[in-house]
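Just one chain follows, in the form predicted alone, and it is written as structure tokens.
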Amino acid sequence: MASMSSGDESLRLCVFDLRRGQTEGQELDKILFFHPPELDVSTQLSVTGLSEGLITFTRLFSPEAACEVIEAERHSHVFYEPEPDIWMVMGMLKEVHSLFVMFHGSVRALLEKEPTGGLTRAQLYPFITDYLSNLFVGKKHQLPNFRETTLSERGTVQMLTLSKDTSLEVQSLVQVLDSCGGNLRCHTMILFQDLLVSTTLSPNDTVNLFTFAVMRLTSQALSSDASSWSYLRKGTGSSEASSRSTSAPLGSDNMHSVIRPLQNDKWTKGKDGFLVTDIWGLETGGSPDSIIPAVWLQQTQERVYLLAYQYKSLTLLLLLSTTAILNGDLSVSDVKQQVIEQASLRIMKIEEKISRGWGGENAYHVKGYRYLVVDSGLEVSRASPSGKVATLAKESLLALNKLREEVDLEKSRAKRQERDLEICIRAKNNAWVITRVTRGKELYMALEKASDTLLDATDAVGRFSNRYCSGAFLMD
């Protein structure tokens, strides 16, 4: 649940299970999270208390389909529901749930296995306040603004487009990462700067290892002083923010073990190539995989280890079996060698031949086009440069706002039958701001030449979808 409003000071975060803390003196059992961790006792029990009434009444009303905003004078109340009672706040935290999940398993998973809720605070606390830290600028945290969110897709990948040549290059590199791994596969993964190049993975769990490869492993988040276009790397992520908070306050032991995998500046490059970090530990003698990153693949529930080379822009992530490594049957150590010696020259050639072919920041802007294109089935989206989108005018921006408002209430009405929708607003600027909704994919565009009929502008849309998404958003 988040409670907020215009001012950084009001903004409330907070995790908590509706099955916990039902008894009368029991109530502050049901707080997994909250933030910000200082206020009082009396306060968080408030914010969770009118949270659970609001989620509560409003059941009444829509017992199928959990509320998910209300909407108050002076505040703004969001929720999302990730697991079943586990309650939490949507956009962001439903982000940051995934990569939890990725990382330490399910929350419900966590309680069963240690009914206190120790373990389970232990693990959030840090974590959140981690993810958090990527919001600050300054000492305040920066909620990204309409102008930044308008054009863009959270939860989804952003793809960067290869030649005939380049692809069939990639398609073999990524033949020789999986013969690496002996007769057992290695999933893989493949970014150019913070583009996804190539994945192995399912589309969720590829959604959640780009979200994490963005944030802490490519070439962009490893030099402090390089730019990126992604929404994942707005904040400074400022030490003083991720230092602070994050251990588990109300009471709890702090006995418990914690992995912090979204610690800023905690990854390296080694002379081989291989990002290391010491995050999972330091090796003091026994087996050097023990220290090794691993995560849970969702569509599997297979726990993988996580390796990551880079050679310049292109970041290469390969996923490991830990119970074949375990067994003995794969060893770390001859993977990192074969990966060096069959696959390191390939990996230097496509990185060349991708740098010399790409067009910068803004390289997928169309002239005359502010855009954004989701596919919803493979989690995948391209958009306008940001820079470009911040040029819009504020009445486009608003009325692209309403048009995306219009479209998340269409798709909550239609609920999984899918249904094609178009949909087009003139805004007070003049400008049209119109989207396309058909078989799973959007389209959402503002074009602001003032002397635009409709039928101009819809005119203008099928020529971009022709060239640009294969006559995907063509209407009859």
Contents of the next structure:
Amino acid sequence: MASMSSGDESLRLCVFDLRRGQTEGQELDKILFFHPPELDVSTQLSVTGLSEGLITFTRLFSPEAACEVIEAERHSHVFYEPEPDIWMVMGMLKEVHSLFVMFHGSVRALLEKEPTGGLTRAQLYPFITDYLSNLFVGKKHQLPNFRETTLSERGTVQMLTLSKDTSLEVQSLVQVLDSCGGNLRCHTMILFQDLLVSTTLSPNDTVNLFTFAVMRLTSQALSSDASSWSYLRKGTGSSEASSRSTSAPLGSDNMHSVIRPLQNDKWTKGKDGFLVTDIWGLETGGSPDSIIPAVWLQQTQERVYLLAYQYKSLTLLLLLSTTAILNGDLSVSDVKQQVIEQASLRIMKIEEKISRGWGGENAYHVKGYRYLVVDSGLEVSRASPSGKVATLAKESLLALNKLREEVDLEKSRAKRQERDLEICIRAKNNAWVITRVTRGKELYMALEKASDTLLDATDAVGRFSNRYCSGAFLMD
Amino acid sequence: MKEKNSTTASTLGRILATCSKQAKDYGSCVASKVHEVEKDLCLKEFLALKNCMQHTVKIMSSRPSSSQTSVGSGALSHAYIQHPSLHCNIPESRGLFYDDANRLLICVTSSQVFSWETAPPFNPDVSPSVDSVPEGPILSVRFSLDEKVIAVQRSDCEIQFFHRETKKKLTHKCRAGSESILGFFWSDSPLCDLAVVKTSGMDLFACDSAMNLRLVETKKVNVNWYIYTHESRLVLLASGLQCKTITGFQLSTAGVVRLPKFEMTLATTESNSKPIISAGDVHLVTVYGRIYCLQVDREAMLLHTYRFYRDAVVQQGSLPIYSSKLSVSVVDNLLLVHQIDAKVVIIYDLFVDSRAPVSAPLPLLWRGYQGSDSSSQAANKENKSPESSTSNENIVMYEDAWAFLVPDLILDQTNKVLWRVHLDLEAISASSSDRTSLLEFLQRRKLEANKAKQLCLGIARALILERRPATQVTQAIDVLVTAYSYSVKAGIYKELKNEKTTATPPTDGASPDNERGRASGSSIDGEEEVEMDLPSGSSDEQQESQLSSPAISPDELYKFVFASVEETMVEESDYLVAIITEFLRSISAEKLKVDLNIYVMTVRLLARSKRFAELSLFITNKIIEPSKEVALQLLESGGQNLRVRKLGLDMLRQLSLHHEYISSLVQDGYYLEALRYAQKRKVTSVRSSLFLEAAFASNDMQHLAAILRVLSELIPGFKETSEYYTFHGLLNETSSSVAV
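Form predicted alone already given; the form predicted in complex with the partner chain follows:
Okay, now the whole complex, with that chain kicking things off.
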């Protein structure tokens, strides 16, 4: 289970397996990860014990759907069960779990493979610490600021809108890249800066890989590594994290190689345009397979090698079947050669074309609106640029936050069924805060023109919907 | 037709397979030495190939299976002459002439002039027009461009003119002794109507309707011989001891243009230090609207090419020759070089920079009747027309008495028949391995546009069915799309309404009158053009107007290529998707429109290969343009994937297809959203019973209740309708607990 308590103290985070440590005195075996690690064992046990108790208790009332949030006076518990009996904290921890599974496979499978839990702990500790270090760099360990997150949606992808011509060029490039893998289909994903241009993966895999790419691989991730990040790293954030991870209390098993895919500042761009890292390499030696980054695809349950190619703002991810390469049907250097020969010219042209048409970070700003549109089916979202969201009054943000909580609650109640929802709130500062949920699509919006009537506000939403969402959000 | 194609192809295939080594050797030799000037270039390789081929052909033709009537050194060829021929066998004939300006074949007796139209196709039964002229020697005959005057050269100092209507007669003489007349031709330039070439230069005359000649201008040049073609309106005057200094004039509708003087290239050997060029060694050819001069250099065994620009003559490389006797024809903008001694013809496409031949040297073939080449039909016709069967036996390929007429005629002076040279596009296609350049080649064909088009479609289909690498197919598609785009922009492309009728070109509209009318209307003064203009009304332009171009529209590509392979490639949707993406890219780059069926097909293929991520990208980025058909396909394919279905629904809404949108919403159980939409958009076409029935069918009585309630509030008087009673009753029956 994961329990996250956020109150006066900084966040506590825990991953545990209910099936483990069932006998008296073995409780510690339940815990797969605990943050902060310096917390004494008894506190760790009491947090997990409480969480387990809450989960078991609430199950009595709702055997089908487990409890997700318990809000107490001074702290709240958030639970998330990503795999049967493996519990984590909700929200962004969905993300860290998905990423973990992408790199290491499911926690369950790891535990089955190695029942002592040593390997799992050894992998989980640095992984989650690396993840958190990224979130909280230079700050106290707190949940991300609501100002930054109110109008954004974790677990979705931000798309770049392309003209038909460019899009065709991109799709044509996708076909070329596909053919670089010989007869086997090779999945690809293309990003421009931090925006998705094209993908051939399922929505889930797209989201996971996209999240990782934006964290570590895109031109922006690489350049921030090089400049401001390295400076910050030397300060508080990740140096702290890395020292902690190495001194993880449960110790890393020397028999197994610990890979830290989320480790910062580990990727560089090679001369040939391909991104290189030693995260998978060097330490292990042995099979040549082990030095190439590899990820698991959820959709196909297939392990694939990840090749990243970068030209200016364009980042291309190629996923090659590991079996084909281990069989010797395909060689990574051949594929790289193919990409350089067949595609590099097109990549250059496409980068140029996209850059020319790209409106900059405020490209998706719509004057007078602060918005977030989420398509949960496609797992795609688009929002006002954060710089613009930051101009909202605190009251509007608070109201928006409240609204989002409300919608989340409503959605979790409805579970898998799609709900239609429409809420308009007049905030304290007379701003209109509006949400419209319909058939898997969500729209959140803040309109700060105090003189607007409700009618004006719904009209504004209607106009926005017609203009930017092809009329998806019909208002009453 | 199909049967024949395959037999030709397989015959060729067999021969090429047998002689592949020799063919390769020869080809690589030619390719490597194209720019070198050397005697007997690749002769050894060529002869080896020729021997091999002839040997193979002999073996094959000895088999009884060969059904085609053909003469020549074998049944394998890329160029052929074909029945019907034009017979000009007049008793007491004293000579045969060809008037290229009027395209008349002329046969003279001592006192009569017989003339035949030679515009395609030949009509063997047509009788010649006959004109009487006073007796006397005839050195050459040309009709005036309006065909009212017959000009006859009587001697080297006398030309006589006879008016066919007024019977007026005029004699023109030059100064005997000091100069002699080499020849004459009629002109349609505004300056003059007649040009007389003499040893001392060229006299230009105006000629009025009363047939009065008036000297307009004299161009003083020492002339040994001259050549002229009406097609190019170009006259080349040769002077100098070796006759290699050339002065040229173009007498076009824009006036008389003097070309810069130039020297022809002649290699010398020890045995022949001063070779002389004769008129027969120089040929004027017109291809793709460009004028070239070809000159035989016997010592070097090369055929030099010169291209005429408005202000320059540029040598453009040389072609190897394998025969000391040589002639050329131009068919459909292709240059056919007849290697007369070797009895083969080599085809060149001067459009491309490469001087490599289009295909290996092969004999010229004689063919029986056109059409569905079943032997029975050919035999039938032969029975009816004894002439053709006799000519069949008498034909000797490339015999001495053959005269090659501009651009594509062969006059057999022994048999007194006129042949037209044809190309066998199928055979050329079958022997070409580089299909991208083959497609380009076929797209440039105009004479047999429909055949070229069908071949292109066949090649495109084959490329896909053979699962060639996507890059290769892409190149092929690009060629076809670009060619189409070009022909649309140039206004050449015409939709083929009925392919069967266009297969045989209409015969009218090809008269010389027609040609002249257009030629005079055009001007060649375009100063901005560097290229030397070709007078309009040339033969290939005329064919353009009759035939559609081989360009293939995107819709046809869809219909005859993609749609036709889809069924057989169900398992290979991935591959087809790659191909179609490239097709769409090519189309979009050329800013062309496509039939929406291609979009529907793309949706189907993407959904079938479960590439939903790409499908939604295709839709959201409008690669697939929205339409009702696409939306319905999305809904159908969305049976397996909810996201795809939603894309379909969204598209219906975007297109304001209210009825379909509402029905689909209802079908998916979104009753309230559907009602809300109907109300908002004031859609009245959707019956209220649609909602009620759907809700009832869903077996969810709460839904039914809700809808009944909403409808009663929305529609005034709804509670009084029979519908209300029916469903209200049903509701009460099924579940009395739900309150309405």
